[in-house]
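Starting off, we have a lone chain in the form predicted on its own, written out as structure tokens.
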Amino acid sequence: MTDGVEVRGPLGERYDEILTPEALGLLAALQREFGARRKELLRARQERQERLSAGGTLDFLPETAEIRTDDSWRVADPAPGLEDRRVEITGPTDRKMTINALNSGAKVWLADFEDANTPLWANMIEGQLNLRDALDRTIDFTDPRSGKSYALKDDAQLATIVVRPRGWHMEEKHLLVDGEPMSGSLFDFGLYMFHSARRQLAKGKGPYFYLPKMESHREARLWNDAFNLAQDILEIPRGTIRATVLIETIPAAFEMEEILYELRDHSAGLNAGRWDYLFSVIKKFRDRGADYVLPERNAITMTAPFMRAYTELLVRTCHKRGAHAIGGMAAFIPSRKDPEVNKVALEKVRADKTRESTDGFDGSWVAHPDLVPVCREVFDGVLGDKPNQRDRLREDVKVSAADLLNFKATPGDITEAGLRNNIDVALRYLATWLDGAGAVAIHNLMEDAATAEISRSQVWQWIRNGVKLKEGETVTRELVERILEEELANIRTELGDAYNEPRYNEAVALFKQVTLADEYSEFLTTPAYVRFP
């Protein structure tokens, strides 16, 4: 179809509408131009990790001080559909979620090809079809179990689509360019640009993106160059694309201004990706001993000093440069069956969004349509008729490198219950992920790849550092293996006939691979992806 491009994934119904020769030509151009730079930047990540593991630290970059001290530059003004972002909903791009998210009443839908998605070939291609069908208003869905039908509301009521492609570390093994797997990031980005950019422009908006997992401003520069090349090839004016960067790695927290600067003509702001941020803290300092071991995951709140420093610096940085600051996702989800669970979830979400809105954030995330009203109500109370509070500069915020690295001041314990919860959640999530779903409700919390990464990384770190539980027992491989068997038995009993033994056996094998091995796996999803055909 296209010279040097080989499609290895099966061609399902309507896949030819997405994998056209012209679309593959754009993908090939992006991969050939930026594939080598991407690998170079991934090597730079590894080199920084080696320095940290050897005793190094993180700090604001002296070589980019001029960018931080130059008060003259600003990012581009908000693009149409992104002026008011007081409530954003996240979720994968399956057909039902696409309709529900667009109809939810949220201002923005983060259409997720990353942490809330499993990168099955079918999910990646059909997700692109669903987005295109939604823009063409040809999308509908009937639930085969309930018979309930879903359709879109009027265009004026629909959320603005913002697509999150996969991170730079992921590849798309089903598409080879010149014999090598393509970057998953460029694959997702390129297909959406080719098929949906002009459709969005025809609706008075544009192609907008959320950029995940970045660790440096050089990675942001790579995205900016990819934006320019795609716009030039498609004959779309430069600056049409807008991107919000998730600050969800601790190295990126030290380069927020530089990241905005690199993307300034395409920037739509920054987001506090809190769960991946915790994962990054654990990952980056995993070898550094007891001083860098955090409490169990459910004990770490957004009021921990190092988390407060991170979020306040993000608001200050964004508003200083005229950009939106978007808050993170509260993991609590409502229940339509249990009024008490629902009450607790709503109270916790309200408290979380109240903190963010009063801190100066311009909007925040939810993961369930039933949480849109409470988030909107909280931000309405602060914003009123204003679309955002970018004029609130937060000049009172002063954050040092030491503040961002102040992990010792985080209160909380490490208990047997916390260890069991990490193992239980990781097992349940992995079984679901391997079955094709990237986001799942577990114990009234929304779990995605980021929260599963925290769970398995804490277990690895606790074994590595010989952490002693509050009850007195030391975390060892043997203890983890014993609890693993016990938690698996509990899951088997709870699920009964619904228990999928082959799938859970695979989840156990993967869990052991990423928690019990001497070498730490940088991402859980990388060895998991290998298990897909």
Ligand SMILES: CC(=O)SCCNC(=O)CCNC(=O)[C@H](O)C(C)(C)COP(=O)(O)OP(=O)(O)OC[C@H]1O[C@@H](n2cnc3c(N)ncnc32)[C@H](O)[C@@H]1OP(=O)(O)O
The other form holds:
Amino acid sequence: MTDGVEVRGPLGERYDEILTPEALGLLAALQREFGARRKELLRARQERQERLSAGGTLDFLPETAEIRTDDSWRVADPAPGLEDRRVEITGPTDRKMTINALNSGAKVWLADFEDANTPLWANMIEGQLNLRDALDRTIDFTDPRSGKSYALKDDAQLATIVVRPRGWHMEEKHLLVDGEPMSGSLFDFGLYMFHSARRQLAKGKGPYFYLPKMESHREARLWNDAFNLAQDILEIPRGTIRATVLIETIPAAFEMEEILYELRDHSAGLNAGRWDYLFSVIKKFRDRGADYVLPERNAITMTAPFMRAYTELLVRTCHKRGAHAIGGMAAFIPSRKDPEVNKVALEKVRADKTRESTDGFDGSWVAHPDLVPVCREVFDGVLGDKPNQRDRLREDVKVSAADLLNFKATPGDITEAGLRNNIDVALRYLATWLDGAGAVAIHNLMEDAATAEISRSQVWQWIRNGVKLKEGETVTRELVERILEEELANIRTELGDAYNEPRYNEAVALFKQVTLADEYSEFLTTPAYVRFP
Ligand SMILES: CC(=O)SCCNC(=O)CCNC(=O)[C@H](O)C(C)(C)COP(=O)(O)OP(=O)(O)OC[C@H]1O[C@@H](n2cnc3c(N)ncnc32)[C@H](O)[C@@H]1OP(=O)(O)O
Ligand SMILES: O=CC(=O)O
Ligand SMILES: [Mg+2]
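The form predicted in complex with the named molecule is what I want next, because the block you gave corresponds to the form predicted on its own; please supply it.
Okay, now the whole complex, with that chain kicking things off.
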């Protein structure tokens, strides 16, 4: 037992290999050093929210202008395995998907403890075991249901692993340090560092991370300090870690350059996390009336002026500082059973990746192994043999604060079908999440924590602002409750024997909590997490 550390989660098979006294010692050191600062930064988010709800706005920070105008600094050179990132596959860390993702032909695998993951204790610990086993090449297994066997290809053919820990808002309630639940971010980061950093270095790569849902450069500084402490404790040189930051909140879009600067010795660039970005826009301006109400989710595309402003600025900022700019997730999922669905998905993804590669992104994300070839082909078209296009400076891009906040120019409506879709998708997703899976295909689209946040937040915002549907009816609690019952009945009929009554009952309760309550829940996953043992 490590002093002051209490493991509250059950100890499954081989958990002791992950929760060693030395690993717990690193977690305790990280939590003790940074736990209070994390809470302060979360309070700062709240204060900014209060200012926005009271009519304030967002702008580039005057106090950091010097960082933006100083042309002399650049981020670290790309680390081994991260020079060429033209295709990145994302996904959860269960055993089968770990092998499939590593074998997929993508350059990078984002091993996800965030949007695509339900933070069940078992998922968190077994995910770490799977990552470690993959590095030791002891992960081969046979699926007991299908009988299919899985094995890793040769190391040279495997994707580079980049781990995405949970965001700063999440806690790991199964691990108490001095009586308090520790930060989920530091838990995921610390365990991966402890078990996998040296293994990665032995393979000529390194401990690499994707950092989610940040709202300010001060949060990036916290990560940078955590990197330095972990590297010092583990006696790994500072600067070994590399981290790509997801720009996926609207406040962070105003601090891209400062975020790169804070992490410059550890930076591996920025990624345009479009789904959480949309969620953040809705969340931050949720109380601000009609001018801030976006069209229904499926109507908002990456060509909406405010989305273009954000992605164009991201490429410009990254390349100015020598950093990679990585594109986001097109949600269309291919099908091995339905050729028409497959064709549509491939066309949509091709169009999305074509826009990104033309804009100057150095690579992009896919959600499924069958999308790797199309993404690779599109980026091959602009990159050829070059590993990236960081030399495309995009000095033509001029983006103002008003461009980033230009929500009014977004084409699209709010219809009853849009409201029904938000309710239906949120219910199905919540039932899946509560069952332990954080990503699922619904109506041929990938759904994860970020997309579900958009659906439930739109419902809350439309009620709060008394939005009128295109058909004429005003969105009220009563209307949402009526449609909820209707959509639930449809799901029950469609699923038949597979309908899981208790799970859906729980999903309904959670949905009501996060859409009908006066008070807005900052994150869907916070009240959802309370429902786990
Ligand atoms: C907003 C954001 O943050 S985006 C990033 C976070 N979201 C994600 O990462 C989602 C990643 N994608 C997924 O989880 C999955 O693709 C899903 C849940 C959407 C669909 O999965 P499935 O229903 O299993 O798809 P499907 O049946 O077509 O899968 C075919 C095979 O590909 C595998 N596969 C599918 N997606 C992935 C993936 N992302 N990584 C690894 N393997 C995958 C499946 O395991 C399956 O393998 P098998 O043939 O050996 O059994
Ligand atoms: O994490 C990615 C996103 O789009 O959200
Ligand atoms: Mg996200």
